[in-house]
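Consider the single chain below, provided in structure tokens and representing the form predicted on its own.
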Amino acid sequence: MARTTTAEPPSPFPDRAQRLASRTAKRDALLLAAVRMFNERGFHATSLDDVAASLGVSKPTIYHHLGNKDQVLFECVSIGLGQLREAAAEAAAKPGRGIDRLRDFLIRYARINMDDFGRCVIRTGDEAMSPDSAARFRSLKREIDDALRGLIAEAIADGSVVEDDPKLLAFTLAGALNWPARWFAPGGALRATEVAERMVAMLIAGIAPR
């Protein structure tokens, strides 16, 4: 007669796998609370105290999770600048004109200014962090502006755009699609990807030979 056996029970145990997403998520929580108190009220109107009860956690809950209020802070940061260099990664990738790769890569930039963490980068002053964490904050920003001036010189070199100061152009272009960030309110009568759209088409066209 054959032998029958019974399952083990689930364990009502969290597993490793398990307690990671759910550490993951977690932090994820606390730093999109974070990032959306500090674009609404400003860095040095928003405690700590603030987002935690805003999801109903304690403070050391987020000191558990992500620090201090000057490491929550250069977290959205770096966190809207990754966005930014994965952005232009993925355009200085592509094959084609350069003035192609340069609107694609400035579509997402505006996109991405118009979001919860990059919009925490542009209306972040490094004199609201630590020394150290401004210094690193400097340091990534300049990699994207590399970035973008990178494109911009491709652009030039192969004809696609006729300007010739890489430099200028980048602040010119930055300059422009850096204020979305602070005037751009979401539900209004564009999307976000609309407007993005619509103020590159005007800045590539005044750049594109004629």
The other form holds:
Protein chains: 2
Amino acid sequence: MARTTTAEPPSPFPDRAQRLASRTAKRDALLLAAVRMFNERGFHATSLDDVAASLGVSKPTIYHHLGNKDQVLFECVSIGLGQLREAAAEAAAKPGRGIDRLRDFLIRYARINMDDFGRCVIRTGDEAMSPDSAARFRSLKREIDDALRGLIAEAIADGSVVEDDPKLLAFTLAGALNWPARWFAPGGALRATEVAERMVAMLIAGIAPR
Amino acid sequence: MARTTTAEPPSPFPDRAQRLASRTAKRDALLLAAVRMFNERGFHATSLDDVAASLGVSKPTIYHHLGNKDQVLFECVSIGLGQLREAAAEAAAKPGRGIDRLRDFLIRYARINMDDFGRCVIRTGDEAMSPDSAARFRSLKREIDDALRGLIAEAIADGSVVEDDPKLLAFTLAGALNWPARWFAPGGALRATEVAERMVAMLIAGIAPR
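Same protein, the form predicted in complex with another copy of the chain this time rather than the form predicted on its own?
All chains and molecules follow, beginning with the one already shown.
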């Protein structure tokens, strides 16, 4: 009876889509374990053995999925920079005044810097990387800087931001909003999004009475 | 004749004051060579052999004057933090409105972060240090944070700064003014003092039209 009413048992052999999903899930888990250890201990003090052990696997598993330590680090910062690039593209596509698009981007920028991969972008210095990875890292960061300067230039052009040095303004805003990568502790009194919104409001309004 | 008119030749044996001055000059030269190499190459990529070689001396000379690599790094950040502490004390002692004392400190804070030892304070993560040095480093940094928060609190109290979250404001200002330690290149179009003054003016006035 069971034989006739039970559906076909699932094949013990994963199909192509299942294999791909499994590979992606493994890769994601390895990257998350690595980025958290890099952020907590520093790149130099982190060994791929420790990353692997934290997931109950061995170092060759990391080599297989991600490559060597330099490649793992580059992958981590690429993810963070990809999130920032996406945030810039979405902000740039919005309607409204320049300052509104800029505010939108700045809040997401700050927010990403408080997350695992954005935090790694900020905490990683060129000198930790191979020359080739460092060059690609600098080039990806330059894209984000350019996007921020573009949003600032548009806001100055439509009069919604008053400033005559867009480059220095970009450095000032980015610096203020990079810093949470060093001090923000998840689980503190303020949630990350609230911190991001308040910081951006301070930067836009200034601190002197209006 | 020469014998009667010539002054006593200087002793080839330095006296106590000369020995002390010579020791201080050597120590200063070693610290400057070390901090510049830490800033340029990163702490981990710097060897005391290279620092010593850059001055034509050997590693034991560094051990003699400064101690091991951890102690050299701690000495470098202590100098930067001492400059910041002095700037905070001088600003706090000035007359005038709270915002003027705060502005004064912020400009010097930014300026110090663009110099060798201040730059090292910003670029150094706890994880590069021994646990003992890291604890002392954190404690010295906390003094600067406290001084900044004190200046902010005074400015809020006398109404010259409008903000209801002094702690988050301190992080925001410090972050913006820490960042030049990573991007400011001496010899660029803007002088360091001008950069510091302009950044602080942006932070105080904000960027939205008034």
